[in-house]
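The data below hold one chain only, encoded as structure tokens and taken in the form predicted alone.
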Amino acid sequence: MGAEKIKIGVIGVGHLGKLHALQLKEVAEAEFLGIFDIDARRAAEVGRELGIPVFEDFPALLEAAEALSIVTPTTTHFEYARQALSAGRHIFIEKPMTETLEQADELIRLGKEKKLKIQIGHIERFNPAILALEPLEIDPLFIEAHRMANFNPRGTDVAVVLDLMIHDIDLILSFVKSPVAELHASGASIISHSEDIANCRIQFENGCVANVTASRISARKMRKMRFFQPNAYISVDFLEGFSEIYYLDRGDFQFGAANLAFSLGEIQKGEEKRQIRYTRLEKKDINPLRYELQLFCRTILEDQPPRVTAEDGRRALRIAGMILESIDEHTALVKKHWKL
């Protein structure tokens, strides 16, 4: 394996796969080899547009590469990933990781057996608004998340839980260091054959509650998450790429010089008065996709654990599956009640 660059290719060049190829061209740690897609016409079109090599078949790319970015439909993730790992190749897999937990378990087993890196493409972990929170200790009592999108036929082959909500599921699981105790969900199919809107209430063993809503039939876009914890309220805007924090100043929140804090007044709490302060946090000039692909390459070069592990991907898939089961149960009750 090269000491400074990783030989990497992209499998699947639909909308997102094309973006992977475009960004990998700019990653200093990557020696971008080219692309493969079962749709040869699409592959040739993207190859010409981006000026990159096109491999005629998957075995040819597999032979040439040290690592692969798998950006195909979820139904094919497992087979491509299994072949890549069996051949000794590191893999980046777009979310959701696989169709089933059994498939995820097999990839985790293979990765450990072969001592290979598996990173899952939960891109919101690398959103500037989330990266800006790294200096803070997030220990929420309540979380509220809304992910609303305009209708787009792309992605409607799966329920909105796996298409959109899984982003927030992964983030919430990364912040709440406690097992899920129970969850209740409901959803409805409006335009497509699977749920287009869904809501879930997740209760964790430590008492934290997360209320999560996702819709792909919204009149306006919204991607926000709010954390409520002792002495602080944190609002994350994924679309705009910044976070805001309102907090009672006890000296436990420290911000860099670039993040100015403003006083909004004071409040009596117990026997002392506390300042209510506001700070806007942001990290500029970060392309989330390029950054996560860059970190994947560094993970291999430096032999470090991936930022988003296969176990993380499996955990998000498991909770998404539980949500879908809960939606099915709720839908059955509704149909029975209304005699639909």
The other form holds:
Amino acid sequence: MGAEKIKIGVIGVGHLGKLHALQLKEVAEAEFLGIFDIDARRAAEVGRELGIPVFEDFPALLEAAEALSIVTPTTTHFEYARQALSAGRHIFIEKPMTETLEQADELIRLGKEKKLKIQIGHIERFNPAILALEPLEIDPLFIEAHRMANFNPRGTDVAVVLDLMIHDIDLILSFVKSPVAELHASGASIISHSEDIANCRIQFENGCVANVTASRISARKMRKMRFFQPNAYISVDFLEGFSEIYYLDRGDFQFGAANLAFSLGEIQKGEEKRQIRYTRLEKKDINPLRYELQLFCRTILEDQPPRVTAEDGRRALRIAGMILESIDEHTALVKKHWKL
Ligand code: NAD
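Form predicted alone done, so how does the form predicted in complex with nicotinamide-adenine-dinucleotide (NAD) look?
Shown next: the complete complex, the earlier chain at its head.
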């Protein structure tokens, strides 16, 4: 491409799109063009507040841009993405990627045909707590994930699996390098029309099991993922942005910088005595959204594969769909049994 900066605009400036615009203004690799929103009043308000240009229609922004960030409701992702790719524009699409797998397949096909970059907004991959794990070899036997949020009507147009759990699904799929063998899920709709709480047990072909819980009606916020593997227990706190590790030291565990590390004592394991160690990894001072968008621009400039590809977005969507089907089956069973 040759250029030092990518000409980029944002479509949809609701809650998250406004933050995209705010962060893109700060990305050195981006020439931020402006925004478009179907709600002209909202667009004008955001334009005024952030001091950024507002495009009157989508074709005008499409024409000016090399890349677009699509932050509209999920039902509209496909059509914007299709038009942008057809016009030769790179795209960043918020999660969930599309409504259906067929739509995801069509975007992947178009992206390949046109040799364009597609990145999906699975932002937790850029959470400092996850970035701190990069030097470690994560090969879990068991994963426990909890994502509990207070109730907020925003996002309730889709089930909690597509709204919140999909973050953990994507992360788990990025760590466990094995196909899903089977899964069993249950869920309940308490306040909204779709499930507000869900739990799923995913078993992978390599034997790893992930127990994933998501709720959007929790009194207490919690976003944690815990990995259990033969040499370590790793706990990730997404809200606090840090990770900690308990491990039996054999000198084979490599870390990045730690800001707290001590020995918890010694234990006899088989023939050997081993140190039980605790390490709290150093928290990187990174804004996940800015970093995610910056890497998207770099991906285009350097012609590299995106950190979160369209194939990753499709995989997360497929597993989310399987979870929703399993919840439906379980709900039918429960209704029959309880004569609800
Ligand atoms: P929102 O309702 O706050 O904002 C959506 C905006 O899109 C509104 O301003 C609306 O006017 C505009 N819009 C609606 N239809 C449009 C159309 N056809 N063309 C142009 N603009 C249109 O929603 P939100 O919470 O900002 O969510 C937007 C997207 O981001 C969704 O896909 C959601 O799943 C995703 N999201 C991702 C995360 C994350 O953690 N990555 C968090 C929240 C939302």
